[in-house]
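Here we start with a single chain on its own, the form predicted on its own, put down as structure tokens.
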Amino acid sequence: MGSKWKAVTAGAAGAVLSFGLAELIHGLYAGVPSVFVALSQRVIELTPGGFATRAIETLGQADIPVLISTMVIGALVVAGLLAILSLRSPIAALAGVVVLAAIAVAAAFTEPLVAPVPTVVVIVGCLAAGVAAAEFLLRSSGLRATAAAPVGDGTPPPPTMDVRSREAHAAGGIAVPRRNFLLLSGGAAVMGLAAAGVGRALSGGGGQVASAPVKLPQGSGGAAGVTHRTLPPPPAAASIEVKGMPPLITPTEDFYLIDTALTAPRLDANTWKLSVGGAVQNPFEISYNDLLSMSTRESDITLSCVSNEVGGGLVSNGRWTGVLLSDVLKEAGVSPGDVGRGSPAEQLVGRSADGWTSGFKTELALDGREALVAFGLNGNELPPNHGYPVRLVVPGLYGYVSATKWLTELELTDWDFDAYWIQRTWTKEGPVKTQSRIDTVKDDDQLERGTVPIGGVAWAPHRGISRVEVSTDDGETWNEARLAAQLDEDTWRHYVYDWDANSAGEYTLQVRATDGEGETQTAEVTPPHPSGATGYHTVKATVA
């Protein structure tokens, strides 16, 4: 192995012990950030809009993973790049520690909730902790030259031929063979990796939801006029068993996940505040337990991402605790008068602890639809990675100009702020589109001749689903699908057609919804980006 690879080896062992150890720090204590999630926020915060919308159009839900890939890869490839520069300039290499150090301290400080002392603590020692494996590490090689000691005429002395245990120019420290080398490096990387493993464990690792649900608290309901409304068990006929179909309610395991945070911060509801203000009359704040003292109420809504592909599965149907939207900019003084177009009030910003904010039109809270304040999926507390204590859902737009999760700021602005993915080239309003998928049926599937099942969901939140039609001759002809019962125009609704798939060959399916205001969905076309894909869902099958 050549001296630079042994360097390169000896910073990039370093460098995975100083993140392990950060890392478990950061499970014990969550106080201090998880530094490497900091550093992969920040670079998805700084990424210009056009390159990070190209971005996910190329990778789609592989993005994430890319990130973080190239992060490591990068993280690592510095690390031995100051090692290799350590044995020309011990010096320079410390300055590029300490600006490493700067870096990290000041993404780390961008987090909710850090402790700041505690924090410089940690990156320092960390960082301190990885040099001196590093440094170790290069010594142990016979990469690091010590100054040797004169013999008594005041020459060095002669270099020795034991080159398995003593390098010639290493003469103020033992080097190892090759193999132990190795091992030493290995065993640092094994240190790293395993405490940054008891880290993400102790931290909840970002899991999609909590080891256990935790049922909602009560709210005291007992002052004038409030109310706490559940809905009774979805009704028998508002679902259609059919192999292959979606349940009518998303269980909250398997309901989709998609944000901007790696991780989900870890929010305190006894201390937790959500700020009204901007251009109200009356801003305020409000507290978790004056949040369940309001009138709440149990809502039945479909959320779907905008960057979902047709017949996709970012889209799932939840029941939602929560309070309305509505009530909640009531008693901030807003009424519907205030918030027309060009008015200062005409936009409703939600900000996120994390920072990531959304943005739409307040008209669209006040116009009748259950939009909640909401801290509640499926009877249960919000698991940590879908907002909790508190978040947004507004039926009728996608999440990306609605959904705000770890809701912590309500602020009604004009219409010239643009919110996250605005910036990034996303379209401003964000109504969901209505569509339809079949999910009976797999693309390639191998059907036996018989009836045939042509089943799934349609959705068009707010609007309802009033028709849904299937074609099994790549829309040559159609044919209406039996509906089941709508549970809520806010919701998807199943859908199946018997198809008599009596004829040998290979078919082309198809399906297609119209919504309640007796528009359907259009067959043309696009991808996600800029506004939501659209065209009919297709599946190409074989009937035996």
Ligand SMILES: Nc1nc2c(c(=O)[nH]1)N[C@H]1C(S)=C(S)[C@@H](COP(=O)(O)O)O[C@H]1N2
Second form
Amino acid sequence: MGSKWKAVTAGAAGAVLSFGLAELIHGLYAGVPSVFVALSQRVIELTPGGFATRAIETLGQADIPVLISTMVIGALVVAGLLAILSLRSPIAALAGVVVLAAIAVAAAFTEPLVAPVPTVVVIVGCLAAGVAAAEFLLRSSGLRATAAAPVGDGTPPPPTMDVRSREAHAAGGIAVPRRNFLLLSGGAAVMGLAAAGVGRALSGGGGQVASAPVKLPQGSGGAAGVTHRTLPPPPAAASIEVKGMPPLITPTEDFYLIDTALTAPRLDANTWKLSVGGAVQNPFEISYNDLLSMSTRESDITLSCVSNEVGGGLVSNGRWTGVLLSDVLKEAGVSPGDVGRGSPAEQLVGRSADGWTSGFKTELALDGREALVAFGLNGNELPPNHGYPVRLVVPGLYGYVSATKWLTELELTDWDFDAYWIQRTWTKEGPVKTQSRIDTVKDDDQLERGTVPIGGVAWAPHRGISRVEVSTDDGETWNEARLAAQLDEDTWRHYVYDWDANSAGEYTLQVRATDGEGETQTAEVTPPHPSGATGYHTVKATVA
Ligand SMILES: Nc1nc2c(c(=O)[nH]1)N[C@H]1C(S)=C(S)[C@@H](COP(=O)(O)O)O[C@H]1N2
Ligand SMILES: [Mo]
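Next up, can you give the form predicted in complex with the ligand of this protein, since the form predicted on its own came first?
In what comes next, the whole complex appears, and the chain from above leads the way.
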């Protein structure tokens, strides 16, 4: 092993140890953010539009492993280079570590729940531990034997040491047999990884957390006119039961997940507050309990992501509990006359605890649709990854312009402000495009001759679905599908077409939906960026 590679190994082992220790402490005390997550988070935000548009909007899905491995490799490379540098100039390497400390502190300080002093102490302490470990490894490898001797004490080496170590000792190195270098490095790395693993487990990183049923305050606090509207179970007629059909209401654990947060911010409902301000007459703050003491309602609303490909799974239907956004705005003294085009309250910006923002036309919150300041999903409190304790849900708008999770602030402002994804080149207004999906037949399915139910979901939230047609000949002819009862104009609708598949061959199946205003979805194929994918979902199957 060349001396450079030894130095890299020592540096990398030190880096793993410091990150691991930091992760462990984060697990024990949430006031110290995960430095690793904080750094990765800043990388996401600094990523320029082009890459961010494709890779990052769907971070909830496949891109996390890529990001994490890039970060890990990057950290190891930097640590290795610093270790090589330290052989020539320990001072320069130390300066490099100080810069790293500053970057880590800066990244950590932008995390939502940071406790400043402990965070600085922990970051400096963990880096010092990593540097000490790397230094120890460099000396144990004999690499420091020729360097200036920082801790030589002039005493004779113990007689059990081998020759190399004796030299190292004489030159001021410490007495560790050289052949154990790899073992020691590996040991340091394993300790670091173990610490990181324990830390992750303690902080609940990754795993879903079960959430409790929504509990509304009893007796409605005596306030006049406060109501809590709940919904009956969906009528049987609103569902079509065919194998492969998604449930009409998406179970919470299957609800799609998209956000830019590597780990869901863990907010405390007892200290949470929503501030409503900007261009409003009566800015105010409201606590979780006071929000739940307002009139509440359950609403069925289909939420979808602008990144959803035609036929994709980034769409789900939830039964949300919340307060009407229009009621909250009324509290702030906002009326429809105040929010028109060009007004200082034209845009409603939602800000989350992690600094993410969304924004849409304020008038959409006041036009009668059931836009919610939501605290419940499917009867339970919001799970952490879906925005606990409170989020926005606006029927008819893609999530990126409206559905702020971990909501802490509503700000009325003019149309000039560009929210998070607008800054990254997605369109300013995000109305959900009419879409439909074939769920009961998948690409490459081998079907048996006979009746084949071609079914799935169609959605045009807030406009509703009036018609779904299915083609089995690549769009040449279209057949009327049977629609289940519309649960709500804001939700998707089940459909099925019973296809009489009586001759063998290859078939191209397609579906298209018409919204409640009589507008049929466009056949033009466009990608998700910048305003949502269009085109007909197409499935190729064989009848045997
Ligand atoms: N704070 C925050 N809220 C957010 C996002 C985010 O990245 N951060 N992503 C939005 C996007 S793009 C979508 S599609 C929806 C997804 O909500 P879900 O994960 O609960 O399905 O959340 C929205 N709310
Ligand atoms: Mo999204």
